[in-house]
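Given as structure tokens, the chain that follows is alone and in the form predicted on its own.
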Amino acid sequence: MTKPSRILVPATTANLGPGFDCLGMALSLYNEIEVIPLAAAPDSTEIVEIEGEGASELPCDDRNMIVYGMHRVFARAGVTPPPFTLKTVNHIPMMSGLGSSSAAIVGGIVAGNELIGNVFTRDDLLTLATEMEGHPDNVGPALLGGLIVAVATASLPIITQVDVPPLQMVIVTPDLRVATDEARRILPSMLSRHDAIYNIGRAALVVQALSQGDFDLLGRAMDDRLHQPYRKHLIKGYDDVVSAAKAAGASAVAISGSGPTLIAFAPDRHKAIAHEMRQAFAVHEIHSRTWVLEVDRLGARRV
């Protein structure tokens, strides 16, 4: 690649209630990555400029996850890293449960692949992204778009995309930080057969409900006993915010990823639901941001 390349990578929401580590969906909120090839190497082989979310926190050298993803692609292709300038504009909040780390991984491997002439297929990139992230429920939709059902295997992840009708979702991100490793540590190491059956059945129903746009079914199915009962205590005001969302018209509410973002599904009244959820957090003296987003159907792509 000799010309600059601009790439969009969507935010993602994983788990969707009972589909722990198996369900994920891409959302219409994006990080923008611009890769500019350099004719000659400067003092460093890469120059990183960051705007937006995390600009004051993220590293601007080869510790940056996007750069790391690019170098993983170069290493797998067996090529010497070409010099480049990397500019990012981040709109996905960090440590929010909206897949910011997956967006960085996917953005890096897509950008790296572009830089060396797209020598790898989407399946190749999906395998590499899953290796880097550890599971495919966020990197899958970030790369492919839409709603995905994902299972990690020893080689290529098993992933299927599920067609969904036009949907709008309310996203509410409180001013809290929930580290993914902490959110995993508090989960039980054992699950009863009864609770396993509870989650398996509801995960299947959530996929069916989303594929048909059936909000009534979604409201009855989007519950679980594997992670949300343990994680909700990390989100101050959780019960009140969920109650406010449902009172305003939401059919279902779930923790997005490991939190603290909450995602509410409804056929209409999205702005009213967002307002009530934000107000419920405010009662607990927690500032929050809201978006009304759609399903991103394309995944990471050059624009």
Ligand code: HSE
Given for the second form:
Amino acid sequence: MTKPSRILVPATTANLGPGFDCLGMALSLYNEIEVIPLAAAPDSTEIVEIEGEGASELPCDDRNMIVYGMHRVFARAGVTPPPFTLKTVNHIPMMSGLGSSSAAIVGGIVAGNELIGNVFTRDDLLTLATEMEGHPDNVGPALLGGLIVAVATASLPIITQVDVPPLQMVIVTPDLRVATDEARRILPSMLSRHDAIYNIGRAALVVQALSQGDFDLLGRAMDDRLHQPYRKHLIKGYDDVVSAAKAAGASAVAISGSGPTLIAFAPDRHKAIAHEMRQAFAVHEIHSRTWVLEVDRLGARRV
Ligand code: HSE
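Could you switch over to the form predicted in complex with ligand HSE, since the one displayed so far is the form predicted on its own?
Full assembly next; the chain just shown is listed first.
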């Protein structure tokens, strides 16, 4: 690659209620990465120019997750890293449960692959991204788009993309930060058989409901006993915001990824639901941002 190229990577919502670490969907909110190949190594170690979300916090050198992902690709290909710089424009809020770190990993491996002439297939990239992230439910949809059912294995993740009709979803991101590590540490390591059955059935029903656009079924099935009962305590006002969403017409509400973002599903009234959820957080003195988003069907791509 000799000319700059631009890559879009979507936000993702993982878990979708009962599908902990296995279900995820790509959303129409993007980070943009421009990869600029150079003829010689740049003078500075600061090789990433960042605009938007995280601009004042993210590292601009090779500690940057995108750069790290690129170097993992070069190492896997056994090539000397070619010189480059990056410009990124981030729209995905950080540490919010919308897959910003997966977007960086996926953006990095797609950019790295692009820079060395696309020697790796999407399957190769998925394996690499899953190794880096530890679970495929964010990196899968970030790379492939759509609704993804994915199970990590010792080698290639078992992954399938499920067709979904056009859907709009309300995304509400409170001004709270939840570190995924902490949100995983608080989860119990054992689950009763009763609760396992509760989740297995519902995860299957959620996939069916989303694929059919069946909001009634989604409303009955989108519940969880594996992570949400523990994580909701990290989200001030959670119960009131969920109640407000349902009173305003939402069929189902889930914690997006490890939170604190909440995602509400509804056939209509999306703006009104977003407004009511924002107001309910405000009562708890929590400012929040809202989006009405669609399913991204393409995943990370060159544009
Ligand atoms: N499945 C992951 C979790 C998504 O809920 O911890 C966040 O990376």
